[in-house]
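Quick heads-up: it's one chain on its own, the form predicted alone, in structure tokens.
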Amino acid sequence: MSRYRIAPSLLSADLLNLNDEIDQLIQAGSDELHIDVMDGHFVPNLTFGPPLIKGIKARKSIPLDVHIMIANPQESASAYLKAGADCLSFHIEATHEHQAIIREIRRHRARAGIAISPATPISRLLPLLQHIDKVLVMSVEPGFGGQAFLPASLQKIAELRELLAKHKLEKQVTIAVDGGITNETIAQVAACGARSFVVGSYLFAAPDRRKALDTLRSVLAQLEGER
């Protein structure tokens, strides 16, 4: 089994045909679904809420990776967990109540993730790393789909990998990357230490979702073979 995971982002899906879109993604072999929650405050866009997560959870047998780009996440994290989030990632910049949110995530037996925006230094994560399962490195500015990958993210991912290794947390904490992932950038971020990849426009613009996913997996398999 591959150590890599690919999570299609529903932000780029055809929302009027979301049920069919999800079925196609499951049949194509997606590892999980990435659901971007935006509140119009922490980021300017508005997207999904707990009812959508609850509906997908009730009807589809695929893990739900929920990324909340919202202000004051401590006030509403539980709503997304109760709706069915298997992993909940919140932004380190959005609150000072990090430990309280992590405890709430654990109480619901979900995986805890912290998202970090491009301008935020990796060093801010240090007090929290031993308490979480995943760091979601934003390789674009949060809030909009379809953005180009920020090359400076590569150094950030490598720095995070070194920090995890220094504290012997590389097996506990997964490095995930969100933004501008294509068949070219996925190789770059994986080489720097990323193991989970949120894929939006590259996948949903492809005429054949399975073929696009297979292309990404082929790139990752080649990297595994080189190690």
Second form
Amino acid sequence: MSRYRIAPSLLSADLLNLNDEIDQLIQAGSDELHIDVMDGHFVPNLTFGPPLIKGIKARKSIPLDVHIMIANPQESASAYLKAGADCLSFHIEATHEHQAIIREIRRHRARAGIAISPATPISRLLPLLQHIDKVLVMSVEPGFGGQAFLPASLQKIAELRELLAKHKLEKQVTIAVDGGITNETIAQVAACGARSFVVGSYLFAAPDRRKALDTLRSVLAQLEGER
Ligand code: DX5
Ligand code: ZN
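Cool, the form predicted alone is there; where's the form predicted together with D-xylitol-5-phosphate (DX5)?
Full assembly next; the chain just shown is listed first.
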């Protein structure tokens, strides 16, 4: 089994056809579904809330990877957890209550992720790394799908990998990357240490989702073969 995980982002799906879109993604072998929650404050865009997550959870059996781009996540993290998030990632920049949110995530037996925006240095994660399961490195500015990958993210991913290794946390904490992932950038981020990949516009722009996912998997398999 591959040690890599691919998480399609519903942000770029055909929202009026979401049920079929999700079924297609499951059939094509997605590892999880990435759901981008935006509040119109922390980011200018406004997207999904707990009812949609609850609806998907009730009808589909695929892990839900919920990325909350919201101000004051301590106030509503529990709503997303109750709705059925299997992993909840909140932004380090959005709150001072990191530990309280992580405790709430644990209380719901979900996985805890911290998302980090492009301008935020990796060193800010240091006090939190031992308490979480995942870091979601944003490789675009949070808020919109379809943006170009920011090359400076590669350095950040490599730096995070080093930090995790230094503290013997590389097995405990997954490096995930979100934004601008394509058949070209996926190889670069994987080579720097990312193991989980959020993919939005690349996948949904492709006429055949399964083929696009297979292409990404074959790029990753090639990297695994080279190791
Ligand atoms: C951006 C979101 C991403 C987005 C990725 O704020 O967090 O998950 O959907 O989309 P692409 O792959 O198009 O950059
Ligand atoms: Zn996201």
